[in-house]
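Below you'll find only one chain, the form predicted on its own, shown as structure tokens.
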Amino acid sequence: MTVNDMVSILDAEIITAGDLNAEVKTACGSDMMSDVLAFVKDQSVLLTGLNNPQAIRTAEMMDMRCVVFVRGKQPAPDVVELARQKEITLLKTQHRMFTACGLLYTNGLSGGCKS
């Protein structure tokens, strides 16, 4: 799946554009970033409703594409600005994160986490 194809998927917004054809083979669905840190394995899209510089930096850290704010969340500018920066792609969909992971869990892609 790329990262297109969950704008569509998700029907979302995007925010700030990275590798819109980039391939994404799994995701994350957490608030708590110390979760990513923990037990994501590869490289996948982090879906959150935390809307602050701390997702930016943990998708870096863990070599992510794409962040997914959730609940319809809208980052202020310094965290755009800071995706930006980073060519991480950021998109705001209305839907909850629960059915937002489904969504792209029914449309291909895996979970990203390891227990």
The other form holds:
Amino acid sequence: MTVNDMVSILDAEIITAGDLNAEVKTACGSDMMSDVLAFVKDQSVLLTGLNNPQAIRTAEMMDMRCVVFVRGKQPAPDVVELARQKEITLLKTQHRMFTACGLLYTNGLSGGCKS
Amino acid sequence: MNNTLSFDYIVPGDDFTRAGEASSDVKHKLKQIGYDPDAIRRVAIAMYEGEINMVIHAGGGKAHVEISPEKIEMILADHGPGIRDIDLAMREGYSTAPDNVRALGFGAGMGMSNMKKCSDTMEIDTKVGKGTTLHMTVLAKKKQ
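Following the display of the form predicted on its own, present the structure of the form predicted in complex with its partner chain.
Now the complete complex, all chains and molecules, led by this one.
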């Protein structure tokens, strides 16, 4: 699916747009950036309830294209600006983490984690 | 001819929101050079983990990075409390990070082992009460 497809599946609001046509194959849901850095491989989307700048930095270091804030979390303007500079799409959904991940999974997105 | 580029950064210890700026800059430079993508990602992750550690545990520090066609060297030095037990610090899941740091998404106790995993060599020079210097090398093409 594309980032655009995720917007409709999650009924998400686009906070800042990078490449909305970017192809997305795998995603990771976590509020713990340490774990994302240590365990995640080749995932293009991060779903998180953590809305500080380090969520964007982590996505940047991991070459992720999109960060989805769950539970309706709205990042502060400096966080949005950082994502804009890095051309990372930011989405916001009212769904909770479990539901958001479930919706994406049932629509064909996989976890794709390697140990 | 000298093919090595070197860069120095101050990692501010008083502002968690700025942690990662040095790693981001190094990643950007390596992309511009057209470095191997796998090496770039390993450098970015290892250095970012190091920066976060310097901010969480040591009140900031300095980072020195040297980029050559063969390898990238990162020297992260701080004047923090030092590491009392390196074996324990390397153990996955072990962390001395306070709760406020965990609330910010860090302190899962994966940092040190992840740095070792991402780098080809890692040396730790630490003295309790004096500080820690971490020397990591990432080869342009990872050893098999």
